[in-house]
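First, one chain by itself: the form predicted on its own, in structure tokens.
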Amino acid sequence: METINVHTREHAQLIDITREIQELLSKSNMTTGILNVFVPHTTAGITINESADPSVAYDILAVLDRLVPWREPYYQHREGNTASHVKASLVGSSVRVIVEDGGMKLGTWQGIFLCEFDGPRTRKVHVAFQSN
């Protein structure tokens, strides 16, 4: 297992970490198997989505903000970041990617994103390799 530290700059942002994960995969010498990417935080997530057009990440954050507003009178969590926890639950904390011929089998436009919902912070992303 390897760990990436990602420094977020905004309260909410999607950060493409595909290149960093591919570098770890290349160093691992794994040619075929499964790659597991996991974020051990309750106010951050991991997702796979389009990485070619940055407006997609913006739109994802905008839709999540409409679905789960930052402030609501009925939130009870005392830290004041309930929306971050809900968004992290909706997105999820991990993804799995097939590895073949030493590369991730992502679609043409796909990338792996750390989803920050309560930043700025330094986030850990764990990457585990399961070879066949």
Second form
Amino acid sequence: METINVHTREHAQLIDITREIQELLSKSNMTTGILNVFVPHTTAGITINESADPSVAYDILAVLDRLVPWREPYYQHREGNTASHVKASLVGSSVRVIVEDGGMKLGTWQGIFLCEFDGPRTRKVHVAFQSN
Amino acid sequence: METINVHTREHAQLIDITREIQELLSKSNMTTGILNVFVPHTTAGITINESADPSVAYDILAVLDRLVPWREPYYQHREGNTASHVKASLVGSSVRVIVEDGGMKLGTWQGIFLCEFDGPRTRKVHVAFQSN
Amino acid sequence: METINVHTREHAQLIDITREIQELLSKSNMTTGILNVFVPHTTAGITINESADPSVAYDILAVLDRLVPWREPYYQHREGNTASHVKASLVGSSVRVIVEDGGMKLGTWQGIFLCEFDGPRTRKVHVAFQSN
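Let me have the form predicted together with another copy of the chain next, following on from the form predicted on its own.
Everything in the complex follows now, all chains and molecules, and the chain you saw is the first one.
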């Protein structure tokens, strides 16, 4: 297992970590298998979506903000960051990518994003390789 | 890794691909392990839900349409398909199924669905087997 | 593969199953690898979120109830539990955790939760170990 540290700068932000993960994959010498990306936090998530146009990440965050507003009178959690926990469960804590010939079998437009929902913070991302 | 091509016919559609995946599993000769299903697209997803009654798939699409409307004045992405990107991240890009005795350990009502959110198109679905 | 039976007591409930999974992991003698947790039901899910403060689980359920109301005139599924199927696909049917030195590499606040969306029922949770 390898761990990446990601410094987020906004309260809510999608950060493309595809390049960092590809670098870890190259160092691992794995040619065929599955790569697992896991975030050990409860107010952040991991997703795969379009990396070419940054407006996609912007829109994903905007829709999530409308679906799960920051303040609601019925929230019970006293820390005040209920919305970030809910978004984490909607998006999920991990993604997997198939590896062949040493490369990730991502689609043309796909990138891997750390989803910061309660930043700015320093986040950890764990990456584990399963060789075939 | 194997790849299935799926031709979708609607703008939004859930297509049951359980049988195609079971056929690939049978050809793979894997008896015990994990099967990974991955969609290399950013406006489509993969989910596991009820395959017996088609009204469940219909309702899932209807709820997603209400949660993430096709047009909103605040969307920034110029291609106009923001909603399909958001739905892809809500549903996720992959599922995994446990395999024992050469069969998928799905529940009685579970099927694997490709989620088309911006069709009709021809979509690819990657399937990777991890033998124990 | 191992299977846990979980008895849920509410119509909607998040049940922390981290301890039960850790016990299965200890019995498995796996020291390094990936642990897969899968729910073979279409009206229940699995998520990873905060286990320290129970109000987080309460709020996740409350937000999901508002996003996907129990009754809507446009639902087609005659069994009347459309909302639980939709929530299952939003949250997902499985999670994975990296294992090192015989322990799950969960974050400080993370726990694994069975998400009951149409209880009370007895639910099965499958756990599969992939040793490195």
